[in-house]
Amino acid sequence: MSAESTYQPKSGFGRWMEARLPIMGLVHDSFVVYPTPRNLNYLWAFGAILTMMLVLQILTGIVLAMHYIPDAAMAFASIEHIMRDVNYGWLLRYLHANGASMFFVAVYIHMARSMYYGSYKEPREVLWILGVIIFLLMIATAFMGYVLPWGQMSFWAATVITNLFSAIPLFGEGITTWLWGGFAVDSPTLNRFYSLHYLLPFMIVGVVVLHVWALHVVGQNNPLGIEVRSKQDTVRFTPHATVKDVFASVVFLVVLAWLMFYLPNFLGHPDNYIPANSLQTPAHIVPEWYFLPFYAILRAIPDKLMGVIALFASIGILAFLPWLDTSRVRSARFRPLYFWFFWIFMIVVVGLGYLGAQTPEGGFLLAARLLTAYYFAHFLIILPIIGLIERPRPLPSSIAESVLASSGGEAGEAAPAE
């Protein structure tokens, strides 16, 4: 969807430039005029906050590359020396790790909000794949970053977690060795895991910009979910939307903040700080707190070769999502079945994580097998058959409709977009 851009240059150096290379006019017309829809909530900014967490994750991770030594030998001392004798090195190391959670309990709710919505749904295939490839970028950057500590819990992660892919059947065992480096975890794993955890973050960027160029071809979804029908729907994206971007971007702050000076190593594990022992293994082995899901999932399944299918089956069958949800209506607040269905894989998902941090034993076991199953049959069976019989509640006729009636106002007050 291309149009002539509006933006009008006011300088002699500006109508030049423009006319050469518009990245003023592509600002204003993307961020500044971009017709929004006029409903949308606060669960709309989590992707302006997730921009923002990304560049102070790449800003921060730079300065602490440049005294990092990717050496098994010196890398928990090198630490330890950002920490202790580099100037705010404390400040950006915290920074960093708490930032890397708050990315993620961002992302979660980012994705979370797309499935209650229905944001996934035709048209926005394809920015929903695009999210979905973001989302796994993610989960390699930050489990090459926990790796770098080289504390015990980093060593033994790094161990467990390469060691799955011997389990593929052929390639299994040529993959892990490429991966460690030699035949065990050791400094040339550290080297390729710092590398590859500098420049995925650079990936992320690029796909990020092809999820905000797809967004604005398709245009974005809205609480309703429905599609916009006449300019009355819409309001400029600056103010209206960059206002609450900007709100919600501080109040997020405000609690890394205080998590990062007061709770700096609340989400962190005890045994990061003992350098790593390769003769010594932890009487757990825990990942990050955004992993446990995932961690339930591959440990509930015996088999070392379907465990791993499962990991990876859990994440790349959200890909699949559009087309495994075969209702129209989108929005869960019309969709009465699939509301209470939505909610139940939430406390699902947010139980497979309290299980990935428990001993895989006894109950616990259990109960992560049977949320496994229930896991992949609400993509695979429940979502198909919702879709089929359910009977959404009347859609209104327009987002102007909705938003006036509910204010009182009348049609002919709603102002368009400029």
Given for the second form:
Amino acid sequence: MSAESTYQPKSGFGRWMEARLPIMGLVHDSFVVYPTPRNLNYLWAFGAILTMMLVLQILTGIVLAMHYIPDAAMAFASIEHIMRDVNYGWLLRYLHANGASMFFVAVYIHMARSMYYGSYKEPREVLWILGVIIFLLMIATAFMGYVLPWGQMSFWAATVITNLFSAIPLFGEGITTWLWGGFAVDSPTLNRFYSLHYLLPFMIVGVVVLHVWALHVVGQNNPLGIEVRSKQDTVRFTPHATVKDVFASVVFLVVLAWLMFYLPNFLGHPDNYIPANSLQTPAHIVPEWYFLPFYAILRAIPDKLMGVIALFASIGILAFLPWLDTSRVRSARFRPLYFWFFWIFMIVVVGLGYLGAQTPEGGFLLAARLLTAYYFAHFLIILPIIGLIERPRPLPSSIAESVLASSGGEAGEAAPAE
Amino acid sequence: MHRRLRHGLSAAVLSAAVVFGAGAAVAASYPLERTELQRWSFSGYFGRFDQAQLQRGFQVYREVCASCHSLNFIAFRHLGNEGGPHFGEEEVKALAAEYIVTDGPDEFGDLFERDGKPFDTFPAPFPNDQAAAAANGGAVPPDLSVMAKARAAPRHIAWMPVDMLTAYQEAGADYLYALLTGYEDPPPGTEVTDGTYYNPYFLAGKALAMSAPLSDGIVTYDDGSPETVDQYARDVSAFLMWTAEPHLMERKRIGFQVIVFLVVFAGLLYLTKKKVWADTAH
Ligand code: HEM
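Could you drop in the structure for the form predicted in complex with its partner chain? We only have the form predicted alone so far.
Below is the entire complex, every chain and molecule, led by the chain shown above.
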């Protein structure tokens, strides 16, 4: 973005505009001629997929908001009104609710991709940290969205999570009362959650813009994890990356459509179809599936305050990943030890997810404690150490060389970026 | 077909369940008995409601359940919707008129009673929860509008892949059927508190405050269907699935169209992508 634009407006209006606000030039440079490594695989489509999901959530959300009523006495009924009497209201709501789930599917794949290929390493630290901020905002948004239907799980999830703040010494009680806008979760709480649920996605848009900006300064990483060295290593963003991204997005939409049309309540909890009742605690209070690993960590710690700290630390630690990983080689393809520890870490996170849905007692509690310890050890002990003792495999000298070697060289000419 | 698929996979799933479940505590856990899955016309990818069954189920609700349970989110006009019981317009009007609803205030500020109209929702049997509890030994009969989505037959996590592939979303109907047909005498040695009735399928305990609401012959069907508890339970469960998910048929139809469109579109994009990348090694 720092270089002079090569964009040549074709029409008179285009030239007039470009001299005043070079927005078309910006788009041209960032999404048309932008050089993208030629060896990217489909895991690199998840950025585009995430952008699509964000737009989809905002659009469905805005229409839902036209019919939704953020009042403890009417919220549940207004959702039922949307489901029954608003034209295609059921479609909008199932799209929004399952869209949130698929949004998290995409973000977890996107994050795992970054970990596997070491995309967080120099010079992409800021890009990665912006991603962690987006993830935090998504968590807050989804949590508050889940409260809106005002079912039993909505209410009790809100109660459990806001109560965590009461663990803060001295000010805890005051802070929870302030969050609630009263002495319990009630209409004022619902109302402010609704306001924030509407606001945060637009803040996500803002951080996404920074994220993409940072990306276009440092360039994309790639499966080899080596830097782009010449034009032979890249292709133009359009059409090469664009067509792949659009194809992958449509495939992703097939999965979303299958979920929302055929399994619309599969990922939800039946109790959320029971109107909120402050006098009746559900037998098991469980969050949405995408929070389960973090919920397991929270409940693995016997002390409430320490549990809350562990919960926040488990997400916050991601921001330090660029410095905790001491290896200078990015891609796990060339890191024989890290390769295995990456997959163990994935299994541990899935395991924590499973345990997050179980009652924390007996064997489950013990397992959750062990896996929580491992989760932190992965970042604080394993990553720093293996980076020092591991002997990486030799890296290819360039992307083009590696690509041409594996395709037998007969594909000949590269299509260099202009 | 889905059934066969389920049965075929059941052995594998059961062994997985044993492995997974090994660590689980075996304290008194409810329900005492696992719900059996039923065959429903509306299950699977091409499931459709059976209109006659919904009409019978409505009759069971009206003649049996309605004396205790409200159906707050359902208006009489909904009964005329396509993809539901689909009663004729006149039938719906006549049906609504059988009910008395309170309306008002009129120009003098008084509430008044009038015949029901299609846009009215079902009048609740009790004016408030306190009255409902007082009439039912302290337990409030819950609203049934979304009951079929608010309860679910418990499923072991090992079933997840099978349930997803077969688009299993009938856990609520399965539970309702099991509950309504599951009343029995408590086994020797099991104590049940007064005013509650033993039912091993109940999710929240061994007994609930609703006595068995159905008995053979309690409702007279005029289409010749069997007048048995089993048939009543099936019909009313199907009806409650419809009240909980009134756009189910439309949803499955549109879903099919959307997915066919997206798959074809994805196919074309894939060909485009191959063409664009044809002379670029990657
Ligand atoms: C980052 C993007 C977003 C995420 C992850 C998200 C997530 C969620 C979730 C998980 C729910 C609960 C769904 C349910 O169980 O019914 C929800 C509900 C809701 N959201 Fe969002 N949302 C997002 C953006 C928006 C936006 C931008 C708006 C409004 C402009 C919005 C408006 C609503 C409304 C009105 C509801 C209540 C209706 C319902 O429960 O279906 N959302 N959201």
